[in-house]
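Encoded as structure tokens, the following chain is the form predicted alone, with no partner shown.
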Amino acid sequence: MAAIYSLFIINKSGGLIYYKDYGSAGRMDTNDSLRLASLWHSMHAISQQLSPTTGCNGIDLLRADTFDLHCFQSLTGTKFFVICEPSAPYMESLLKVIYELYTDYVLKNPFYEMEMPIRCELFDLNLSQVVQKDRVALLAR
């Protein structure tokens, strides 16, 4: 399976509510992961603006020579943004699957207060199961 290196959950405010490293070799601070948050945020949002097209949704997809950042904003406005190897294969399903879960563990549990932060042992245990999983098993679903 590809390597992802790690998962990024923004509210509609901007604000980062969940973050998980894989083991990436460039381990960030709590204060990157909020920064970094923060920016991909702020470009999303400019690029829904600044886009020729009409009904643009902003960025899904940046790549650079040592990894790439694959997005998807759901109809609420909540931002999922994995950083994965290079050209890894399948994001936008793995992606998918994710909010998937988060609906599932997330949002229909009645403890959780909208847009704060996901403390929810279900989600990050059934998360860390679908990244495990092979490429295979995540395109059967």
Second form
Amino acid sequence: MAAIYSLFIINKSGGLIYYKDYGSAGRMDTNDSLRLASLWHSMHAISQQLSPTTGCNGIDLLRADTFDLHCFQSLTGTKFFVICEPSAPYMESLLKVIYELYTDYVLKNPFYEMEMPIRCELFDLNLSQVVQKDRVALLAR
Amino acid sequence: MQFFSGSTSTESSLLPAAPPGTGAGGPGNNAHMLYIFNRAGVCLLYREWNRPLRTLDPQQDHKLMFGLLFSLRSFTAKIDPTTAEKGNLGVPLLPGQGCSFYSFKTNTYQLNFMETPSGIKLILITHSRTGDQREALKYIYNLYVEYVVKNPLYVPGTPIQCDLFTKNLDQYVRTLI
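For comparison with the form predicted alone, please write out the form predicted together with its partner chain.
Then the entire complex follows, led off by the chain already shown.
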């Protein structure tokens, strides 16, 4: 697994509940990250409208010149998306692992309020272990 | 196979689209639709080969498509992790300014996008599993230059009604895998 630049988690109404930057030059302040998350939520919905066939679930992968964006939407409408290097492999499985961590450390936390920003230490800890592991693999090449 | 064009000229009524089943499954016919927009958002060409589902009427559909691309370009320029200096989110971007996306994929379709320095946007919608279509879009742009721009009877900024262009376009799209 390659390293990622950043991770966003959006709740089902489009509000940003988690943003973590892993060393990109384009680090953003809170307002910008909030705006971008809502923008992504709307565009994800619009892309479903423009589908030529039925059964579209929105954008899974966006490819740009300098980065790729992988998105995973859970059945409840929560979206997880990562910004990574172009053609980075195994991003789909990374998103599934992050989803598992979310269900374990955020949703099962009795003090966590639904749709609110995530402030769970264990989630941060385990998340940084998962992503840090990737960075180490990258440096060891 | 009959290909019907969906011209956006206000005088002519829309010709009926290809009956369902003519495009699907045909050898080498992997493309669903093609849009060409100019800088101002005028839809110069909308060509449909295989579209079982139409959620909006054509005018709304074109506006929605143009709006989506406009927003997506702002989004990609702003979220770009490799440049530190970026403008604000709502600022209109010049063609070529900032990082631009070239493709996005959903479970049912793939949208391939190309913007030329003159602001002409080409959008090709294909099946979900097609590869990188940047070369195909460059080729289609070349067809546009040869048969439309160099046509002395064509007025720039108006919908394209050049038979040679649509014929060559259909022929080329049929070869896309």
